[in-house]
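Below sits a lone chain in structure tokens, taken as the form predicted on its own.
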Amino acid sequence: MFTRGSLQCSRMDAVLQFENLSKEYRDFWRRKSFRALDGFSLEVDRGEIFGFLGPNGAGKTTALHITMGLTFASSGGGKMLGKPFGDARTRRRIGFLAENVSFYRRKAADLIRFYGELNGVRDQELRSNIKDLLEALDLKEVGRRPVTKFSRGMLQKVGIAQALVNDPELLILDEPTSALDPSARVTVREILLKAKAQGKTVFLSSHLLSEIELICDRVGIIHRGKLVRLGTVSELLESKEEFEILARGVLDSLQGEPLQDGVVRFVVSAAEQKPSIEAIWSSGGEVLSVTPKKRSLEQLFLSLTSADSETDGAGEIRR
């Protein structure tokens, strides 16, 4: 599995590239419409796992479906390693996961098989891959069994396994660990991030925002169709606005929150900054540190998508 030797690109090597897509779907009638897409544009490096987050109904399904040819655009286009989106020939180096899982009545490992054979991989390597994802799925032990017999997490690795069977070179991933227990969740976060040690790049679209926060290099905030924030996680988690101030020596009346070992932390907002510091100056303290205040992605995630966010895609996008 992952055999491929790794790719020595610059991040200016776009695999996936979105270029001011939209997607409007009309009633039956074709008297209403709903845009699920609003000029959507984006880029995502070779190499990186890239985290694609957004409410429920924000376009993300849609976006990941018409990068695989499942629907089309109503306007816009875009290209998937070098390809326009849906090319037949590309998707054999794509490893693609739907949301919902839903397989022919087989064996497990029999389906990874079919899978593995539809993308054109030789019979050796198809053997050897389907052997690896079985062990490293824990898999193994229930692969001669009919998937029909499987619970929601089962059939989610079976998912898994035939999205990776292939040995893709991008991986389009809609909610992965969405249905398996911590260890699962563990074990593929762990096979995600040797795909990208191997110069392999990771599209993952996902609620789960802990999972998001550990291993992805970028993260783009979709909300109504429109592409909201972009950026790197640690660029999107310090807040520009509050900053933490360290300080050791202080006095009482200077009301902060003690740590330990004498220091005592005060949050303040970017106006208060220079105010702050000089106030425990005065007092003969010492200031031990200077930093923007972290805030979790699950904080930034809700800011950005709550139902009365009126927010600015084109004004707030930051890379």
Given for the second form:
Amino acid sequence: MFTRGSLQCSRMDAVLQFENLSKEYRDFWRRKSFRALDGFSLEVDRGEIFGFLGPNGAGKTTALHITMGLTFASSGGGKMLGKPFGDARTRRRIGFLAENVSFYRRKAADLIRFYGELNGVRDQELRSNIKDLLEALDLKEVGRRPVTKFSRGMLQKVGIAQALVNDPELLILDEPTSALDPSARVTVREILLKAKAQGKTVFLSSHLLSEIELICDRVGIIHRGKLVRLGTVSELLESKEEFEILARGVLDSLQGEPLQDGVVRFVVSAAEQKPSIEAIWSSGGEVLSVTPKKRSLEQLFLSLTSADSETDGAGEIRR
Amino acid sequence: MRSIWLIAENFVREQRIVLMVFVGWIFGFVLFFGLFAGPATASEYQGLFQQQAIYGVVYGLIVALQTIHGERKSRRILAVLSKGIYRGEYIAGLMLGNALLTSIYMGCLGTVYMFVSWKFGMNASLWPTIGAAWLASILAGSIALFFGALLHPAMAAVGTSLVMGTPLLLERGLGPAASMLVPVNYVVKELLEYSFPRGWPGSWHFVPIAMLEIGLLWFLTAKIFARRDVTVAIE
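Could the form predicted in complex with the partner chain be given as well, to go with the form predicted on its own?
Below is the whole assembly, all chains and molecules, this chain first.
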């Protein structure tokens, strides 16, 4: 259990726990420094697909690398499957895909076998996993070809295959669908949903907000090394500050956005909600619906990560 | 142990082009001497052997200097170290890979010059000398890997040179025994004294020292590398 800003997080079955994590990069002479993470805390539950969003330089990749023990935190810590970050034996139960993945000059199938064996998968299980993954990712025809001849999208598929070859409990993926064509994106989405159905957890960092909206149970938005929003997709997309009122038969003096069949739409703040409804009624109009205004993840993302919203986001997490 | 072997095998695989160039150089030079450079003498071949054996020692060093830097820069290290292996296993794999690489080189060197000595009707005692050069190559590679895990290859080369060069300076005050402190120097000096009929001219006291130092370097490199970030802020 940990407390951060106004949000108190205490999740019973967390597979990934970041606890007040900070990371500062320094140059060789230790004069200049860059704070990539600043008291970052988050818990990811077992069996969920968690979307991790943030602009470039927000600290997403650093956070992922710390979980895998590729980079070490300057302060704070965390646990992955109940063990401290970077525990070598725990990594055998994880599937990790780095951003801009790069591989050795080998045939695709050999490469996946190499990474599988490094994770302790052997013999029949390994052969069967490789066969299934090559088929699922449409790499069967090119499995015996060296990856040096592969396009960026095909390399990304090999990267996804190497992350899945050990049948991991937790998948940590940094931009898994970058460079993939639309059909490959659908395939990856299906693989992730299947993994979720099998009780696995997916921690997904992506810039593709539409992807996140489609498959994620919860979303966390990081900005300047701090978590600035956390919640389910529907919670985040529903505005508690603005409401949409649909009405019919209202006077022209009430300023609204005309829709079809004489329906008019009003967008009002929470404080204006009651007076607006009363104004519609008193003008002889009929209120059809009052709903919290929905916005897209992109709108939310931009509002949180623009320079103006810095004070709104940093230091306080709202859900 | 399996993961160490996998990393070592992969290391050799990645270096195969450079290895082929070096092995081709051994065969090519000997063939060139035998076929085109007129009737070469045994002493000319002996000089060539000494040169190629010393290059073998340096070969292990050069490869090891840039291994970790290259892996980090290409980001290939991320997929490897995100698997269930310890950093110590990774370092051991690279050291074993370097040893395999130089053993292939030294094996080819020994085979070629066995044929040459047979051609000249000499009973050259080649293999002990090859073995000494091989061990020196592994030690040189281990020193280079230690610095290469901490520093940019250019700085690592300076560090490696300092460590390998210090015994030569100490020799002036402490006598020839000082070269045994880092036995790469000792082996190189003895290689320069080598002759086909005489065989390995030096003593074998350097073997336990070299093996101890290789073990110590693995331990230190693994300990230090275990706390090193392998990625830099790319964002």
